[in-house]
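Given as C-alpha cells, the chain that follows is alone and in the form predicted on its own.
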Amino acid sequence: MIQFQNIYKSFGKLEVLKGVSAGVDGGGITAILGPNGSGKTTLIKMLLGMVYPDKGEIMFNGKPIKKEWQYKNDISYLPQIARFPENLTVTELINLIKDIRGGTPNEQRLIDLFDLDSHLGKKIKHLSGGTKQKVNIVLAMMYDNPVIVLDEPSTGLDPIALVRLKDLVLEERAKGKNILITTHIMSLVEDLSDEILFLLEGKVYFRGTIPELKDFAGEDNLEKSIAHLLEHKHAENIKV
C-alpha cells in the first residue's frame, strides 16, 4: 500500500534522509523508531504531503503521491502536537473537522471510550494536556480509514487512557489496517508493533520483528537492543 523508494531529503546543508526505501502493506503495526534527528518525522510528513523529497518517490496504492491529494482521504493522522483553535469548544472542533472532511465519522464511540462527554462544552483552552490528547485521538480515529499514522500517541495520557488507546489500536489492526507509529515509549512498541523500522542518521539501519531485533543485537530486551544499535551505529552489519 505504501512504498518509500530511495528517498533523499536535505534542509540546507543538513541531510535528513539518505536513500530510504521501505514498504508497508498487508496490514499490521509498524513502529518507526530512531533517535532525534534520524528522519522519522520527515518521512511521515512526506507521506502526508507536507514535505517533498529532493529525490525518490512515494507510492500509495501503486500510484505516486506527488501533486496528488485524494489519497489523503484514506489516512487518519494523529500529530504529536495538535494545535487547536483555543476558543472553540470540543463539540465545535469535532463538528469543524466533520464539515471539512465530510464522510461518515463515528466520533461518539471514541467520546465514550475516553470519557469526554463532560468536556464537550468546554473550550479547548480550558482543557488539560491529557484531555487535549484524548480529543486529538478522537479527531484522528473517528474515520474508518485503511491507513493510520500515530505520532507519539501516548503523550499526556493517564494509565487508563493509555490502556484504552492500546486496545483501540489493536482493534484497528484486527481490521487489516496499516498502522504507523512513532514513539519513544518502548513498552508501547512491545505491546503493539508487528515490525520495527529503525532509522539512524537518515538511513534504514534495521527492519524486522522485535524477536529479530533482539537476536540481531544479542540482547534480551527491547531497550537494550535499541541501545546496542545506537552504540554500534557505525558497524557494517546493518539488517534491512
Given for the second form:
Amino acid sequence: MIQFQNIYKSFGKLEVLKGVSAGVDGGGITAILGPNGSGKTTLIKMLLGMVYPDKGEIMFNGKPIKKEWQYKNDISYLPQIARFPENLTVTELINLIKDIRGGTPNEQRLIDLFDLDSHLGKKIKHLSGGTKQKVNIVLAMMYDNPVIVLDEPSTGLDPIALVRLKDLVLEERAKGKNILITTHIMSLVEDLSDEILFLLEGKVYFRGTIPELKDFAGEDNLEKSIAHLLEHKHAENIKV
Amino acid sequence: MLKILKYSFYDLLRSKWTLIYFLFFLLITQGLLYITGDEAKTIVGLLNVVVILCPLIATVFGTVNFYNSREFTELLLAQPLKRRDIFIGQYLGMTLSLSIGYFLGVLIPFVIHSITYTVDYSVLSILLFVGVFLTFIFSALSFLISLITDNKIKGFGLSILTWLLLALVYDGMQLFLLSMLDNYPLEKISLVMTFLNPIDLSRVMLMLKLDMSALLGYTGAVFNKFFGSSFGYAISLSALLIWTVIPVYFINRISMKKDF
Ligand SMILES: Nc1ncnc2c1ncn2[C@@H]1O[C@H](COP(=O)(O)OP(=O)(O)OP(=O)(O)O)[C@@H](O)[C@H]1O
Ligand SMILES: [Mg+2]
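Given the form predicted on its own, state the structure of the form predicted in complex with the partner chain.
So here's everything in the complex, that chain up top.
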C-alpha cells in the first residue's frame, strides 16, 4: 500500500534521511521508532506531501505521490504538533475539515469517546494541551480511511484517554487497516505494534516484530532492547 | 480553490482590517470632496493617497495575514487539496476582501456626490482600478516575500523595505540617475524605469486619462510623448497586469517546492 523507496532528505547541512526504504502493506500496526530528530516526522510528512524528498520516491497504492493529492483522501493523519487556527471553536474547526473533505465522517462517536461535548463551543486557544490533542485525534480519525498515520498520538493525554486511544487504534486494526504510529512510549509500542521500524542515523536500522527485536538485541525487554540498539549502533550489522 | 478563497475572504471581511481600510478611504474621499467641492481635484488628491497607501496597507496586511494564517495553511496541507489551491486561494481571498474595502470606500462618497453633481465615471473607474491593481500587486509581493522568509520579523522588514523602495526611494533614485547621466538617452532610461515600478505606472496611467499634462511630471511626459495618451494608457495597463501576474506565478512556483 505504501512504499518508501530509497528516500534522501537534508535540511541545509543536516542529513536527516540517507536512503530509507520500507513498505507497509496488508494491514496491521507499524511503529516507527527512533531517537529525537531521527526523521520519523519528516518521513511521515513526506507521505502526506508536506515535505519533499531530495531523492527517492514514495508510492501509494502503486502510484508515485509526487504532484498528486487525491490519495490523501485515503489517509487519516494526526500531526505531531496540532496547529489549528486559534480563533475557531472546536465545532467550527470540525466543520471546516468536513467542508473541505466532504464525505460522511463520524465525529460524534469520537467526541463521546473523549468526552469533548462540553468543549465544543470553546475556542481552540482556550483549550488545555491534552484537550487540544483530543480534538486533534477527532479530526484525524473521524473519517473511515484505509491508512492511518499517527505521529505521537499520546502527547498530553491522561491515562483514561490513553486507554481509549489504544482501544480505538486496535479497533481500527481489526478492520484490516494499515496503521503507522510513532511514539516514545514503550508500553504503547508493546500493546499496539505488529512490527517495528527503527530509524537511526538516516537509515532503517531494524525492521521486524517485537520478539525479533528482542532477539536481535539479546535482551528480554523492549525498553532494554531499544537502549541496546542505540548503544551498539556502530557494532551491529543491519537487519532489514 | 473556491472553498479556500471563501474561507480566507470571510475571515478577513470579519476582521477589522478590511473595515479600517474601507473607513479610511471613505473618510478621505468624503473629506476631499467636501473640501474641494470638485471631483477632478478630489481624484488627483486621492491618486496621491492611493498610490502610496494602497501599496502600504496591502504590504503590511499581506505579511501579517500570511504569518497569522500559518496554522490554517498547515492544516490544509495535510488535506486532499492541491497546493496551488491552498496558496492562490488564500491570496485571492485576502486581496479581494481588501480590494472591496477600498473600492466601496472610494465609490460610495462619489455615488452620493453624483446625486447633486455630475461625476465622470470613466476617470473615477480608472482610479478605482488602479487602487485595486496596486492592492493585488503589493499583497502578492508581500505574500511572496513571506513565503520565502520563514522568520516573521525578517519577512515583515523585507516587505516594508520593498514598499519603501518602490513608493518613496524610487523617484529620488530616478532623478539622481537622470541628473548623473547627462549624455545618455535619458528618455529611454526613464521609460524603462517607469515600467519597473507599478506605482509610477499607476500614476502615469491615471494622469494620461485625466489629460493633465501639467501633472504628468517628467516620466509621464516622456511616456506621453512616446506612446501618446491612448496607446500609453493601454501599454501601462498591460504592464500593470504583468506586474500582477508575475508575483502570483512565483507564489505558485515557490509554494510547490517548499517543505512544511
Ligand atoms: N523544515 C525543517 N527545516 C529544518 N530542519 C528540519 C525541518 N524539519 C525537520 N528538521 C530537522 O530534521 C531532523 C528530523 O526531524 P523530525 O521531526 O523528523 O524528527 P523526529 O524523528 O520526528 O523527532 P521526534 O522524536 O522529536 O519527534 C531534526 O533535526 C529537525 O530539526
Ligand atoms: Mg517527530
